[in-house]
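One chain comes next, on its own, written as structure tokens: the form predicted alone.
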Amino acid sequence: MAALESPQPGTPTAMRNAFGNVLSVLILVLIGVLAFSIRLFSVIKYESVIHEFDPYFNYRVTQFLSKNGIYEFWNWFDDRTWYPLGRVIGGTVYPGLTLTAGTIWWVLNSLNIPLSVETVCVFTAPVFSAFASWATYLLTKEVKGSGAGLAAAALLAMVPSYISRSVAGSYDNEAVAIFALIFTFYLYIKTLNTGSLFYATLNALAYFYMVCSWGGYTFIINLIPMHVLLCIVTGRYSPRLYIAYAPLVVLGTLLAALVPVVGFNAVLTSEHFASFLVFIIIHVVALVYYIKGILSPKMFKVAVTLVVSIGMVVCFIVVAILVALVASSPTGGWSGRSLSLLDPTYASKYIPIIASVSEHQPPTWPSYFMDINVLAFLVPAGIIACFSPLSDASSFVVLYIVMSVYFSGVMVRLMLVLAPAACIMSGIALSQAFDVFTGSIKYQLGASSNSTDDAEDNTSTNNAPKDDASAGKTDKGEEIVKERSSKKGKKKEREPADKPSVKSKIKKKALVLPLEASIVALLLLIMLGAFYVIHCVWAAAEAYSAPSIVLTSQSRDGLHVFDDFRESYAWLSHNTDVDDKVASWWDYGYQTTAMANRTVIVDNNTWNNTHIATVGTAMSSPEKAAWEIFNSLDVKYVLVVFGGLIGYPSDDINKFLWMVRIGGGVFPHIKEADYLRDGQYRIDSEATPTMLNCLMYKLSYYRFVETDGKGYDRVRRTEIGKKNFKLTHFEEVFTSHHWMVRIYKLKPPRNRIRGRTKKLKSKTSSGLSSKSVKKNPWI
């Protein structure tokens, strides 16, 4: 019992523990500084600016929140998006990120720290990356100790997969959602280890914050029930498991239903049904264990039969209700993205709008090495370490890594969910490896010193006088005679104590490696960590720091900056009326609304597939038909992105087939085969007439031949098929410096009406001239 007690103050053990705790806190502070600073390359190399597309919408919403308050935010109807439908922002957005940044801005301004909303939004992701690293430490510490926790936190602070979504300026939902995900898992494991209802309540609150922040909360509400079911099946049920799970389902579901974008979906969609089924199962199991403790074996068998029968009936009724709810939905109660995860081919078959997003595509093998690097090789070692010994906490992280590997293989965006699991497993592997190698070195060095001491003792004994030796022999013989009788009586008592010590010695010897092998392995691990650090710094500085709104290119002449997007949005803001409507593909809707402050037809929310299909149909149609579609939507300007001059591959021509597919899914007269030549997508002289005459082709390549006299497209690496043509229903009003953004204005319909009226006037005048015309007597 004395060994289990805490060390007395002032003892060497207590001093060692205190020093270790202080050192751990210092290391965690440095890890937080590292996580924050490594994400500032985008600000240092470029400027403090919002990145990508979705962050601009979040920034615009945060501006509205900070200016008008929380109540106006919940009731905000945005008439500048999805014209003429509009959008209710408060009921269709996950508010966690916006409320977090708005609260930070309000607190800072209350403390007389006058930061702008944009500055707060830019640095929110780096700050929460430090929080995520600390949460990873807490989670891994609950599984395998503080050493593994520190290693996992350091790995997460630098992992490229997480950096790609949390650099300064990446103001997206994942910026705070990954912290919420890890912290929810930590509180679940903490409750599982302690059985504390306090931590169970905090777990439900953390889950509520995750629901507010990101639609990926369904990963939590499915992974935890899977772990609970795994514990029940493997005979690891305990009251701590019940306390960890039951409050989460009850409180978590009630709180999730309070989020407007979720609402009753928390109890009506298939993504949540697994948690309810496991909730029933764990209550049946808890009742069985309770009855077992108060009844005799005979009565227990009868009671178990009754309880199991009633439980099966209840489960059957619940399953029947769920099946009825699922059968009433055309998608089985699942969302399109969830079905894409369960069936990777579903989106490409039925929902092209989901399949068209690049981050919804499956990843390639090189992307794993790019995003998690050497962690891919350390994860298997971490899984093995979790099985020695296997606990409830270690089984959870094993299940976490298995499920995250599957989902990341389906959708490249979910590499972000894999990153924390890979860091946890790699941290456990590194910690265990360092313990073994350093322990082996200490053991080998200690053994060598002991052997030297023994040799010196033997030498001194041999050089002693013979009288002392004979005296020693006499004393030794007397001791042997005295101890023989006591040894016979105590032989049976000593045997049980000796056996475990022998086993422990065998176990220790099995973990001891040769001195040279331990030193070489330790050096290899250090080199592996150095390579990981170099790769992460390179990824943060070069691969993920450039904002998509500002592009750069390195050549012999130096660094070239392409600021065409902001140039174009500024032109729209200064040269068009406030109420003008701008049509573009949905990728640029958020940026157009936030930066140009103009009304758009579609944007990145993609909630209305028919509206997006209408724009896709217009882009795929001939010029006259496209003009009629856009004119019916009150569109005045059309914006297209073109990269053929500078070699920008993410332009509208490369996205055009998705416009055709999405438009053809709603309007059957648009057929993908009409735009392909022998199954190939071409823009040269071999392209089909339908392709050469569609609006997207004309708006992209209008006057393009004037750039070099040939019309050579650097992205498609070919000369365009139709070079010299004129526009009849659209007129070019702006082309950016590098031809990346081109804006066209719809010609007014009165031009065509005037032509018709002139013809009608000429016909009527010729007809009247042949007849006698009476003069007006009043003139």
The other form holds:
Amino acid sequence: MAALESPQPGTPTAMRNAFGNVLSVLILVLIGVLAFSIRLFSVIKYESVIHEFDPYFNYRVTQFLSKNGIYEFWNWFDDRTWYPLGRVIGGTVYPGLTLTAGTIWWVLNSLNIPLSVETVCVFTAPVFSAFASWATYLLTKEVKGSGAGLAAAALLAMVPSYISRSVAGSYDNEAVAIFALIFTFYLYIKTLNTGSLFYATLNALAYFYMVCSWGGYTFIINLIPMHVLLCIVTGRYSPRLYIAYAPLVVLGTLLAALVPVVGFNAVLTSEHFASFLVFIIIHVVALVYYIKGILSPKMFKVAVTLVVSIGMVVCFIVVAILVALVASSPTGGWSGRSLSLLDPTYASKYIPIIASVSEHQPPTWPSYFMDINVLAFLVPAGIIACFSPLSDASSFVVLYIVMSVYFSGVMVRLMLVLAPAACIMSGIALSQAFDVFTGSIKYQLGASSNSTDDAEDNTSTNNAPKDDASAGKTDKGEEIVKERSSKKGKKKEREPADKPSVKSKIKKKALVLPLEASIVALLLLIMLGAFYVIHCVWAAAEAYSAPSIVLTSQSRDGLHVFDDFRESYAWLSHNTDVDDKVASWWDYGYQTTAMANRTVIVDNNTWNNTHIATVGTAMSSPEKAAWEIFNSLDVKYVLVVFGGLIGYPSDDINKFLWMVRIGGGVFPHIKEADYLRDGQYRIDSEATPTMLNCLMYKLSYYRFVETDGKGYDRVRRTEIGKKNFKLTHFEEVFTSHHWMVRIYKLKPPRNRIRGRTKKLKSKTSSGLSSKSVKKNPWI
Amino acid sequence: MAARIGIFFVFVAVFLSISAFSSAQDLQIVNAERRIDLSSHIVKAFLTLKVENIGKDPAAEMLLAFPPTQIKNLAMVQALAITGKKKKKTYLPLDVKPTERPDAPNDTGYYRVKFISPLGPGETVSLEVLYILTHSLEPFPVEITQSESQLVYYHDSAVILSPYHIKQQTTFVKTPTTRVESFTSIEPANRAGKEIKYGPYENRASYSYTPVIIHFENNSPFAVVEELVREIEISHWGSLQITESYRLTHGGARHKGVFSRVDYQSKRSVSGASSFNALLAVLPPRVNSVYYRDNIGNISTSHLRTGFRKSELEFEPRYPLFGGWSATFVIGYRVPLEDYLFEASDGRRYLNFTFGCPLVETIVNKLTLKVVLPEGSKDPSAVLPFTVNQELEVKYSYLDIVGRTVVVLQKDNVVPTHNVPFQVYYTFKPIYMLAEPFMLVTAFFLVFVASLAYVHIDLNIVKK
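Next, report the structure of the form predicted together with its partner chain; the form predicted alone has already been given.
Now the complete complex, all chains and molecules, led by this one.
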């Protein structure tokens, strides 16, 4: 024990440290392997394929990048989407993920490892989750020592919330961005702890990578200023804080402006103003401290009154200018998503398109349990641990958890930002708890058998070098740990190593618990950990691995595979003309462009509300009006997703009210009330005539009654209202095997009957123009 | 169109036959029987010829003539000589080569059949000739709806086109069903059930041509692989990896208008009769790691039956193929190396594998077969029973430095009868197998040495 309390340069300690380093590197490698392999359930259970919607877009961009190179990528104007507007991909996409995967692919191929772009994309997310858990280790190590670091890294490696966004195939921005987020925070804390400009520069670069990767970078650029402000207010200003913050704002903003999608937003939008404000404040504070240093106290008082009066005026002017600037823009300079963060009801009131996305909804309580599980209970303990003692670093982590809890409560998607914070906190909590319990066990045992202690000390140092001196006895207790979860056990052994001297003293004096209580508490904690592991593995295997383009169902006669989406995308790509336009609800836009390689009208990048509203209007209009809208958009095929035959609930009929709402938001002749009977959305015989005659209803249920004779919809659990009808302006060209995707072709316009043509001619130009205006309701 | 060409051809043929080359006139065909099988989209014709030498000199070879419409669709011609009497018939394969004649009337194409021994004056020989035509059934109507069945035209001549005088001949045409809309009748001709009989015709002059058109129902799957690339990668670590990428189309009458899933599912017998949904690939025995996917992921409808003599992969494209629809997919599998790689007596190694397309009853318009030899192999040469285009490429695969030699064999118009073994010979030293593991070991060693050096070197400028 003496050896530990006063670290000597003697060989036992050095050896112990060396072994400890090797062991922790080994554990980190294992954590990385765990993080990678727990995300492979999707590949094993399903296949190595890109998942869901957005990843398909990213995959398509990566394909373009790997084929055409970086310069073509920046200039890429994509005419396959948002027809006829198109989209400037290079300028509207966060390029971090695609550049990362493209670089990996390029490196591998130049080493003659011929992996396909798809394979690289599928495995990017698992690889980066390994990186993310290592970054968590670094960050937590800076806050509370390497023991907590290892615990937090292990927790993050398998936290379900993060798994949900980073399973193999989930090739989305978040997969890379969470790593960048944690790493940026680590570098910030590192700079804060060391005051090194080297780390400050690295921090700006990491921040740049984060800006490249995800729109969530605004979280960083608001959280760090908040922390700086907190430090200043609580009187913790130091030159280290200045070095950690000022270069980040200057370099970070300059670098962020290099990313085309951010550009001048980095200095113009309100999301970034907090950082500039704090930048000014920190300079003022720095100046004050400087002046305080060179002036005598009396002179300083005079100077303060002078500076404060002038400073107030300047501040007032600056604030006034800012307010004027902000007020001049319609949304107050805030983007819709950010505004809905501040005011959770904002989106549902003003922007149905944001509200219609399920991941923008507020989460429910069960989803917290599902996504962070036992961490939710450990977090408070972690917060308490952070306050004893409170350092710059631990105050940052506390601020991080508080902010992320708020944001996750607003938008279920931001649970992802909460997860690392929860892992760090829980890591700290677990590590501290183990510290206390093992410490008190040791103390109790040490008190009873002090004489044998030293003898065992020598033997134990060799094989269990990381443990406290009296490890010999406690090993018995810890053997259970090793058996249950070997990784964890090792981790816990390690805590006292790094910051042992001060703390163990305090502990021994203040926090000595009875032996039995400690052992029971240890066992309970281990059980808690085991439960967490089981839950995470279950979540990874069952809940979050489905690629959502292939559905499976287990029935008595085996596994059923519903591969209808790809069936119809493959049909589109092989059997329609390459320049045909396909209209569908925007959910399927990315997939259609990526898998079917056909031009779509709207896609998941919902940048143009009017365009989406046009498609929504067409879907909610009667056949003829819809035909006219689609025809004017050059649409040749209309794709609808229909789940009524097999009971697939997220089909277009269930999304239909959003189409009506979004369409009605722009074209007032579409009224939501027309589609509801007494406020209820129904498609049975009670449904309103508007509903039964709209295009979506007709395309979904066309000839559906012939399957079972009644037209029983298995999603809505009712017989459909209108059973036998014919299509006049559309014809069915493809329906997938389980009817999940139905593709219709617009019939060519009819030849005009001679009489009608004559009539039109006689009406002359004035009649024509008025008619065409009437025909196109969205002009 | 084809009929008109045919009629025109007759006139030309009559004129030209007078001045036809004299050597050809040394032979005459005593008796000819032709059986044309139209039951699938691959047209198989069996000719039984009895050839007599009526000249004065022994004849070493004879010519088979094909009209220009057929010559470009001719996938394969095989000839066998029949020797011995009825009970003890033996068949000997004969050498058949395409040939050109400067005086060919009206672009007639020729194949030269070499007899086993020159045919002396007055002697006769019996020959069996099999020739296979692709793309010779012309759908009419060109576009059909889902519920219609597919009708096709077959153009040919009622009499056999030949540079020789034919004393007596008969042609039998077998149609897949009894539904024959029409057929050109050249007396004597009659139809019974699935068979149409033309002839017997007596004493037809050389280059006689009487075009006939048969219009009949054929709903057999018109599976046409427009392009097939098979890559066979030899790994001396013990396996052969085969990757086949297909572009498959339905080569029959084009689908018109609506595709209704209700009709397709509920009235399967009448709806989509000409479409096909199931394909069968015959793979080698002991096949493993089979996958079936396309560029957007796995296709989940397949069954594999591995057997002792062959394995069968039964699979479906993502959607049923109607006329004119196409689909792409990739099939890959692995077979043990020892079944296919042997050492020749001169120390070279050779791969013995099957040419052609594993899908049954399909035409391949363009087949490219790539044999990727292991890195470091030399002197590749391919041995095939028929002519193909050959070239060499270099492919870089896992951690290659000099690249792997690829023998590329390319052939157009491939039918199942082309599924015959071929050999690729090359020399290879087993020491090359260790190159890549050695590289990896070296790389890791260097990494460790570098990190060792980094830990022990003090890079600080100022001593602390």
